[in-house]
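Presented as structure tokens, the chain that follows is alone, the form predicted alone.
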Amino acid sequence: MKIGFIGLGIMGRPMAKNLLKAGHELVVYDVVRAGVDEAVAAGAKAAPSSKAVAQDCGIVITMLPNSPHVKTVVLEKDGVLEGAKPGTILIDMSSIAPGASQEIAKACAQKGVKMIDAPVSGGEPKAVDGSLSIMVGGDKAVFEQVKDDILLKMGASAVYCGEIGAGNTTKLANQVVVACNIAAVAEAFTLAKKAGVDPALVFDAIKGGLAGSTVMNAKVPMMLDGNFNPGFKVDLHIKDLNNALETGHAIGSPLPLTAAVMEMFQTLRADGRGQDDHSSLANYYAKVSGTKIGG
């Protein structure tokens, strides 16, 4: 099958290659060279914009990283509306607000294309072995079209959540739950560490237990070892957190936990870490502590 995929980012790159892996054809482009050198090296034919990739593919994936940066791929010129025909089913991966997302599919929907909105979960290293979690809003007829052969080669699990925009939704929900579990982590080893316990010997005790979770297995070594290299970067979950807090205002949904951690990832990116992995919050209550965890 013939694939367009534009946006080659640190999620999209490793995507397009499981695309290619099973077997699809895949035409790509982005803004940054790199990415779709990488691409065609793995086989990809490169496109010298959206409106081509569209053009050339009746399927067109977009990993892009906010909504304005969907919105100008999408909607404005040489965008894919405008090398679309009608038909064409836009599956935009990004994790973007829900309002952009309905926005920009009543704009598909006038030109005759389809789209539904696909963010994930997983970070990179589930992008490269293929096992994000995919979260779906849109026409349930189109996800049942791209499930198996598009989205599960991509992703271990893809499950349909609602209309259009219903993706986002879970995906914001997804990011507070990740970002305050963090947070709470990264609290609760400084206070051992500070109360004179090894924070390694409290992570075997209790990773087990009621508090263990898959963000304390990921992550805790990380804040052991100091080891802040990207996965997910604090920038891109300031974003998310950001939407997620603009959503919650406009439908009249409290976010107070959110928003405190928003002001640490904030207090994160003003001390130069915004590229740091989001477990790097760790290095939030050293600051504020005085005490590391690990490193």
Given for the second form:
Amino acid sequence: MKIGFIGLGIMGRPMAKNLLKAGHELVVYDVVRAGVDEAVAAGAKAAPSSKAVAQDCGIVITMLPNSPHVKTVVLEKDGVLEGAKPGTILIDMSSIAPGASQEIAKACAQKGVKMIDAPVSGGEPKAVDGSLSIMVGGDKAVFEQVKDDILLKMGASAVYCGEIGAGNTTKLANQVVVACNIAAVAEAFTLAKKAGVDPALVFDAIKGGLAGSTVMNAKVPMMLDGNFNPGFKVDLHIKDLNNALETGHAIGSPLPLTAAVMEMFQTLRADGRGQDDHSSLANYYAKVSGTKIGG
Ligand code: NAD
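Okay, that was the form predicted alone. Show me the form predicted together with ligand NAD next.
The next block holds the full complex; its first chain is the one shown before.
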């Protein structure tokens, strides 16, 4: 199948490579040349614009930073809708605001383009090994059409969550749980260290109990090493929590824990740590307690 792929960053590059490995023909575009060159070296064909990608392909995937980028790529000059024929399927796999997905899908529908939102969880390692968790909103028939041959070539699971925007609502829920969980872990392990108990022993003692979590297993070793190389960046998590807070405020669903963690992330960004891994929340607690978990 010929597939267009726009947005070849940390996630898009390995996802595109997995589609090539699965035998698909790929036409790619990114404003930054490095990602395009890497995809072309793996067998993709480069296009000069998002419009040109859509002119060439009946299915187009986007993997971009946030709502404004997807709007630019799909709706603006030289964008997907300028090139797409009626019947084209647009799979937006970026993590964006659910309201933006609905807005973009409406404009797509006016051109006969069928859009689903399909954000992912799992980060770069799972993008590389093709085991992402994919959460999908939009027309269920379109989801079924692309599930096996496309989505499950990049992910280990693809779950249909509801109407357009439901994929991104699910992703926001995921990001709220992850952010609050990392903050709780950083708070608890700072307490243990300051009280004189070795945080590595605390980890061994509690990871198998009710407090244990995927977040604890992934992030506590980084906190113990003082290694905050991303991973998932503080700046990207701020973007997701902004979308969560705006969405929650718009529908009357307060997010007090999320708001607190957002301010911790803002403190890290102000300290020049926006490009750190989100486990850098340990550095927020180091700043307020005067005690480092590790490193
Ligand atoms: P990234 O910044 O590495 O990549 C985004 C790519 O989009 C870049 O290559 C950029 O040049 C390109 N781009 C931006 N504007 C463009 C335009 N107008 N036209 C063409 N290309 C354009 O980001 P990423 O880490 O790959 O993340 C992509 C999305 O996936 C984000 O929404 C992010 O929140 C989400 N996500 C990331 C991770 C992660 O661990 N990095 C995990 C899950 C989900």
